[in-house]
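The data below hold one chain only, encoded as structure tokens and taken in the form predicted on its own.
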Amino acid sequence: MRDAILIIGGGIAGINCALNAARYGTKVYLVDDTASIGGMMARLDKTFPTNDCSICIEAPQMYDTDNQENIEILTHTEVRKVKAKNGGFDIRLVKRPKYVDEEKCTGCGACVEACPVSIPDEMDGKIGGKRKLISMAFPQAVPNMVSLDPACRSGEMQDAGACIGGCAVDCSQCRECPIALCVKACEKEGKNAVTLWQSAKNVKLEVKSIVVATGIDAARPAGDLLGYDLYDNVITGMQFERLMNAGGPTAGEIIRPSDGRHARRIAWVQCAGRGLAPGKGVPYCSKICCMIATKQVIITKEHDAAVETTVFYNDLKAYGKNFWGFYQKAVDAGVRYIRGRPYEVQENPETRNLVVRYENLETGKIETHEVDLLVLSTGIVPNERNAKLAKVLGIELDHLGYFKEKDPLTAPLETSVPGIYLCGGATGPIDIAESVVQACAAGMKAVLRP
């Protein structure tokens, strides 16, 4: 498909880029290396500054993407080789196995119920989230199908109770499985979709343009930052997002990980870890963290107006339309903002409450504040796979790890390689609205390229 375009990354930016390009009659290949499109937005509760339901906005777009005849979705797929040729690009992709037949799986969940092993979910582990070894990324996943953890069929989960962990036959050499409970459950449903012998596939494409929409990630706290590795009731902003999400591990109940009690006093620490040594924190302002915390305190108050909410901040970032009014809404709801710098957290061993010691930047005094739950706003970082992808594409990263624009003023969203464009979190920390705007612009650049 010489006039086709390739979009790398299936988050909100990649989805909007694909839909916009497809509506202009362009063939689009939308590639994502996870099991479903949707990206980070699909895991959020609400969006700021309107507090609209996040998945309610994105799920219809994901459905439209899946049903748009000009868009082909390739999940669990990595870009391995890109070669410029005749003004376009020859692409080699590797589609990793899900060990499930995409044509047969209907997402009924019978295999998930049959699986005997639950493990901590990568995103929600600290707040109690678990998943099975065969699972769906989230209820609205596109494609709406399950995938099987490779650790199950390899035997790594034998000690955890995996039903095929002790089999002496390599799954790749076997076309029937009388052992796996997920296989039996699928056969009982008449689907026969679980195929443990599935292997990776190479896919070759020809496109005229490429759009990089790899998105962003939430920074992990470095070590025992403000007690994160020491105390159960110190969590990250993203974990709190999942805690208050009706689709999260607690069904939206804001409870403490340590004992399951409802948190009555919660504090947020902005810029947690900012300015630490390289590799131990985020050296820059992530731009959107203040509004994320503001959204979270407002929603917490909506859950229960009696909850005491406190935000420790250095400088408030309210740069967008209606952002200052959004902050004022939080203040009017009774949220306490303290311009202070927390530097030590200690836990009361009897109550599991946390005592935050901080410098009050208004008075210069050292003060303490006791809470049930502490939330760390650790900042936004680049997708961890950016470096590998940049090498494959032959384009540059900046010193922070984001993709580098050719010239932000005269050639925005373009790279040093003609025909490769950028949008959304690939360029730096960004909110959803800005990502969508950039996605439409990058998509038009890709479509209009001769």
Second form
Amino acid sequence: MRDAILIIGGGIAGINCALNAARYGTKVYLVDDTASIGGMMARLDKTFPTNDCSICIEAPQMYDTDNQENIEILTHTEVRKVKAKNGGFDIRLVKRPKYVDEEKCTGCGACVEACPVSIPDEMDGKIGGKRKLISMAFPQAVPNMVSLDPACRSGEMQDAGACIGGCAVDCSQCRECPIALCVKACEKEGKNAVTLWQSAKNVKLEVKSIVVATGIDAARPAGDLLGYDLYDNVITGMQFERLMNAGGPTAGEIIRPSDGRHARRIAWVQCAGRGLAPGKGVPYCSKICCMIATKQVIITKEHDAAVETTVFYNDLKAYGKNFWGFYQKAVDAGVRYIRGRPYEVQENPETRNLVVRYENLETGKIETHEVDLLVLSTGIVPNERNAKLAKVLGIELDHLGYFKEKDPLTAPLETSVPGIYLCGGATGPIDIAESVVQACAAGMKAVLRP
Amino acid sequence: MNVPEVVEYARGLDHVTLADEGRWSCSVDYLSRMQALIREHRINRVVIASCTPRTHEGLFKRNIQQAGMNPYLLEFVSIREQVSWVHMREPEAATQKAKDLVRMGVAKAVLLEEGEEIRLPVKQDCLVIGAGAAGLSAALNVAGQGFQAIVLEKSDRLGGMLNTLSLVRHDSHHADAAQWVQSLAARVYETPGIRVITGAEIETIEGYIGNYTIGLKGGNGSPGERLHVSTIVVATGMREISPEGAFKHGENPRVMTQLELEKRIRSSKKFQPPEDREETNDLRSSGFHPEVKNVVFIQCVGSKNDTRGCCSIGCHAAVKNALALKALDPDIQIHILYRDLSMVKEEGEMLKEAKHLGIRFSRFPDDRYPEPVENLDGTLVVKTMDILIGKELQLPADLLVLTVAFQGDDTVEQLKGLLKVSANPDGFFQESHVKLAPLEFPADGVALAGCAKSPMMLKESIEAGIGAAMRVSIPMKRGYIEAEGIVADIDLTDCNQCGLCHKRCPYSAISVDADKNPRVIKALCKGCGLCAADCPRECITIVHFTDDQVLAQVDAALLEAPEKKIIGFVCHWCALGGVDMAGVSRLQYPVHARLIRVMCSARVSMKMMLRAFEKGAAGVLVAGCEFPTCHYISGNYAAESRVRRMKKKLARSGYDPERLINVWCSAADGPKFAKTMKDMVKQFNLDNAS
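Now show me the form predicted in complex with the partner chain; what you just gave was the form predicted on its own.
So here's everything in the complex, that chain up top.
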């Protein structure tokens, strides 16, 4: 359908772009290469500066997206080929198998219960987050269904205790399975939705325009950054967000990875890794980290006002409406903001507490500060799959790895290819509200293309 | 809790034809089973006892609709968030509470009436108020669809603040601000479907989406002209606050604000046509004082204090203008005195460039701003404490530039009344939702773009303008808006034409005809219920939340052991969100509450509160959104004042006014709700009541 548009990325930007375009009356294909739409926002606990519960405000939009008749959601799907044709684009997508039938799965979780293997969750691993080899991305996932880890299906997890593996033939050859516990559990529920023999599917589309909404990622700290790889109680800001999230691995308990005890003294290091050698840290200001940390200290204080909280920072980015008041709220709650630059962290092997050495930028002195838990605000990086996608789309990235706008000053959100537009984290570090604004604008541009 | 026992209990209630237990009631399997059961048993009211209406009401409404029922004949009882997750250690009491909640749901369900979505036609014409970058971008995009756009500008020239600026920058991209915005204005003049009115002010705004009439004063239209449009984009921009004599502004001509500096830079020869340009001495020929050698910028003037936040754009503006001055005269010495430097992502490159060119940056303490001291010759010395080197500096300043905070346009005060929207004390309009509805107002068909919301960069203003065009274009393209069936309904039989409902409706959804009779414009009504609760003659009811329905819930809740029970009226958007959060967070609190959902705390009438006391409730809770947030703009304020009045009335009627509790709770604040419950139980001594 030439009148349709393709949106790549199902985070809050992609969702809003899709809802606007669909309500306008345009057919939308919303593609996400993970198992659910929702993106980064679905992992957050709260949003600044109102401390709205993130999933509470995002989930209704996710449900709306799912129910909008003009929107077709394609998860686990990659864009492989894009060819400009007749003023629009011919698209080839590949839908990677979830090894679960989308039509049949109801997300009941019987297979998850049956799965014998838990492995550390990719994002929450350090704070004890675990997932089964068959699992749902998160409780509110859309589509509300599970997917199977491809590593399990290929037999690689057998040593870890997985039931699958060691067969003479590949799963793709079978149409039933006598050994996989997830398959059996699903059969028992009467659904037969787990299908290990599922294969990748090619999907072809014709669209008039494309919106790139691939989002941002939290930077992973270089291994030796302030003891991250050495000490259990040094975690990232995103891990802390999961730690305080009632839906996260600790059910909202702010506890230390080393011993599961409640952290009584916590410090945040802003700009962690910034200004270090290439590859060691994010070289630019990521804009949103100050407010993320401020949100986290406020929530921490709300959980327990007696927790001692300290934020080490350089320049406070209270760049938006009511953000300064939000910072004041943290200060009033007793949070210490220290202009300082931590450069070394040492663990006390007995207590597992951390001693932070830092330069106090106001006094010029070297000082130390002991905490139970240290949080590194490592900054924001572009989606790691941007480069590959840029090549497929025939558009450029800027030197930081975000998609390049042709003329950001006077024709924002347009790329060097007419008909391909950008919104949200694809353009750079950005907050939710700004993403939504761009999503509306990119949607307008996309639907207006003849 | 014991679910089978609750199912069995439900089965025995009056009017209940069928009670069924589903393991995953939202699964496709169970939904189709539900449809089959509805058809098979010819069921005409459905009560769902499961999670929370905030997430799943829509799903179940659609489902019963697919089974041939009117979707408004559904009542949702939340036994997961309100019972099983929050009373995990008291299974028996929890089961009892679940039974009560189901009984309340059934009591309401039998009284439910069919509702319908209401459509209102919307034509394809839009008024854009303000002709800066945001407004012009919005107008071009509206007209680009073949719709009509009217651009209304109070000054006699399109372009807004950009007309007064020199360069605008983003990364390595530069543009002459005025030239660029004038080319945009030229496109607006050329575009068919756009009408431009300049020099005009708005006197009146009447009507609603699809049907706005705007009365004008002055301008190039015909005198007393009235405009008729379906939608409105508000893009009224911003202005600098006055430094009010601080830092010798207004006293010493060498002290100027950032915008005053922009004007000077703009008037320098560099910005004149090439044929008029002189080769050298650019800076001094441009209206600057002849001996400008040293320039000092002071950041955050009027910002980041108790009344105002970060101005958002001042750091960028200062660095950009410092670079512009350097371009005019490379020998000029510039110091930028700041508190926090806010230069993000690619702006870091600009900062590097500035430092490379020798522009100095010096941080002063938050509580000790730099101080200009005047020399006899009128030049200045700025005394400042540099906290990074720990020294007091004395900087000569031939020019002192103040980066002052911004405020909304001076028309905002009037416009917010006419549009019935809110603005903060600085005159920036309040968007509908900070995160997910940044481009709109609560009133349908009115969008918000650019610096009228808060200070922003040109790029963001253009994006907001185009995005706002999208928001108003959706109803214009569809040709209608659709309102939910939860709306006010007026029975004129007892109406004494007091006009209170018309005056108090936050959405102007109640009009008054020539005979002073009120009428609800249903497509505009959001169903908050403020009018119904306030109506002195009880003429107004809210479909789906009628007095009878709510009172039936109160009665059902207090059927047994009322002295141990707390009746809680909670608003759907925030307080119930808090209740749900308490559930998701597994916060354990006492079982005494029986909650009744209303869309807004403003719906809770004195009659409802009184009924709970009359039936012997231990206490009553009215819970709504935390100030200043309210899904219905100001319903919580109305509720608060009503509760105050109710307390007096309770005292007069012989009840203890201390047993009426009022709490404001955000959707994220589960702990606050849980604590409220604990506090009330303690205060009323309910744990010990036998």
